[in-house]
Partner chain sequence: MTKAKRQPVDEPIDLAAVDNIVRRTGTTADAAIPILQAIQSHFRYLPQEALEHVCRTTEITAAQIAGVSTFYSQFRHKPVGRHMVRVCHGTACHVAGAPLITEALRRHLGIDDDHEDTDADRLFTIEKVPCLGCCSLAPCMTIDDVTYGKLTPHKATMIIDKVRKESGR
Amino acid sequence: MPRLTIDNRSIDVPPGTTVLEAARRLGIDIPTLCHLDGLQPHTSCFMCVVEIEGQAGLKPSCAMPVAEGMVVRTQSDVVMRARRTALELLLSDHPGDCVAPCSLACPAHLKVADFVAAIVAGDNRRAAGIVRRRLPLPASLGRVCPRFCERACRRKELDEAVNIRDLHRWVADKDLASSDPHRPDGATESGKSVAVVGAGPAGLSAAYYLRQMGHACTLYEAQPQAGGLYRCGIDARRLPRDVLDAEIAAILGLGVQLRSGVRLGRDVSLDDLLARHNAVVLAIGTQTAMDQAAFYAEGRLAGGEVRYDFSLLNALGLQPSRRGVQADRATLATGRAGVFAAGNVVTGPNYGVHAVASGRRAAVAVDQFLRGADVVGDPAHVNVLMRDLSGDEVAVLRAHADPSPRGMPDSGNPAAAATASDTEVRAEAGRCLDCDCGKRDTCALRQLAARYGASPTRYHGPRRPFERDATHPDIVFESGKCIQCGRCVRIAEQDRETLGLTFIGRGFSVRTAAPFSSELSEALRRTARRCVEHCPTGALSLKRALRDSGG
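Keeping to the form predicted in complex with its partner chain, what do you get for the structure of that sequence alone?
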């Protein structure tokens, strides 16, 4: 049995074993895209490359047989750089959007297509759950949010944007009014406790998510009631107080303690809080500007210079920034251990949707801090973006779109929007083009790109057009996203599909497709779902209705 050394560890394996298999036996993880156990090695992606002492160049471990005395390195700088380059090259030729433009434009990254699909499916409770994973105050935001999402909506290329804000308001209103409103699953109690200072949108958001993570949570609010700017800065005609109260009640209902009338620096010190709790989230807004409520419009402080009470920050022992308190962009950690900041106190005056997004991000970081994990904030995602579409690409979207015009009146008139019927709402939801990639959360290419720090914009050339083939009843084929790994080709061949798939052309323009331009449903009669399952990218995905939209 040949003995080889991989990353300084020895192993004996039978002759004919590949380096990849040997590494796996040692528990060494080597990433792969084109390799699939049970299929002949294809050696196309070059993700699995390793360095072998005494041999020039890098070798694909999936096909490299072991040899006596071989010395293999799987993690060297050269290997890591090659893997990153391979990913960057693949991403440079990958027309598609990982995440729909609406979700990316939303500061809270609301998974729009997911909740909209739940509306279409008639599952309002699930829709509400999806919305609340990103928006803790969806009914309130549904009235005051400036709708960044709709500005980015690709449906605008065809006619008008989908009425996303009214849809989530409708979902939230309906849920709050139901006999059994959505309530998030809580984690087991962690035994840790967090002080959240300020019960505005940011503080409420932080508390809401921290509670779901199993941490005890106390909101300290200087005002008599929770709500922050949403209560004292926005006209009750735009944001009726019963809506706000209901949403706050739902958050407090998770077991969040509210201590109102307590002002930081006057009634309680940061040191006190740190002594009493395991972590503190400062969501004190632009506290000194509270009196200038008249300047608030659409939830954001409009115009005027904000005089921040920097003496307060000094007193708290925190580093000020130009806008407020200095905090890490990703984790919102301040200079003091265990103290995080969220909302306007970090960003300066901003919209409520920014505040709730910031509150959730702080909660994620605090949770990492409390669990003793690396405090890194939200996991980094790599997003391929198509940005502007060509005429042909708009035509592709049109070919797959429900042609109905806007089914709901614009929410410029809240009363009108409020009266939309279920049918109208569902019709409106049906207008969504579902721009998320069908493999948004499972794409191996995207996950590896994040892991290796690969940038999709490292190399740029003319973009290949986006294409979509939805003729198959179950699956969608977006050929531009294909990385020519040949898994589907080999699967179809192995299962003796009459037509199957093949590589068409060669070089950079090589494409995976059905022979003779046959329809996908003819080409993959038996193996369509298996091909989707093993496709490492969003080139082959299940149709929305068949996908488990876990969000």
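Got the form predicted in complex with its partner chain; could you also share the form predicted alone?
There are no partners or other molecules in what follows, just the one chain.
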């Protein structure tokens, strides 16, 4: 059997084995996009390239047979650069939004298209679960959030943005009023505990996620009640206290302990907290309304900044900055081991969604710290975002959406959303253009782009138009997202589809399509779902109703 060396590790393999197969036997990961076991190699994606000693250029490992004495390098600088370049070229001509603009604009990255689709389907409980994955205080935020999402909504290009804020307020209100409100699943108890100093939106959010991660959590709050600026800085007519209290109670109901009337630096020290707990999250950004007024009067604040007690921070041995505790931007870790800072961003009563997002980020970093993993924060994502859509492209997005104008009441009355009828709410949700990619979370192109640090804006040029073919009963084909990997073409051929798919055109204009201008439903009669399963991008995806039902 031929013996070769891959990344300084030797292996004997049968003749005819490819370099890719040999590497896998050694547990060496070589990325692929066009390769699929059981199909003939296509060698189009350039992701599986490797260096072979004594041979010029890079070679596709999926089609390169091994040879006696071969020496292979799979992760050299030139290989890594080539893979990154291949990804950046694919991303440069990839018309489609990885994540809907509304979700990207939301600091908490609420999955808007998912929860509004659940409303349209009449599944309000599922909608509540989706909302609460990213918004621990959705009913409160639904009354005070400044609608970052709606500013980015593509529906504005037709008439008016979808009333996203009031939709998630309606979902949250209905859930709170139900006999069985949504309760997130929790992980196995870790045996670790965390002190969260400050029970405002950031601290409540951190505690909410830490409990779901299995960590015991105690909130230390200087005021008599939790809520922070939401309680002391927002008029009760705008944010009714019974709504705020109900959402706080739901968080405490997860097993979070609250110790109110305890001020850090007066009643307890940072050293005390570190002795009692395995980690500390500082979420002490806002002071009382009286303190806030005094700070403004003294000219120590610009409008909207977080208000930290800098003398307290100095006493704690933490370096303060103009925006609060000096912390790593990605992980919110401070210079002191086990101490993290949430909420230290420019914010104010209307910007609690930033604090909520910060609390979640802190919880993710603390969880990594407690589990002994590298503290890196949320994993990086690469997002392609379409810009300057043509009228025809907007029409493609509009094709499946309710053409009605914005109809759900947009009122400053905090009770308005809760009293909207189910019919009004479902009609408003139906106006969503569903900009999200059908494979947002599973796209191999997006995952590899993050892994290799590929930039979607490195190369520029005229992009293909955004197209969406929804004529098949089960699947959607967005040809602009196709990277011509040939998987679907080869699958249809292998399974003896009468028509199948084929490549049309040559060079840069080549595209994958049904032959003879046939309908997609004719081309893929038996293999549609298998093609979707193995499509490495969002070019082929299940229709939303089937995705949401698991079917």
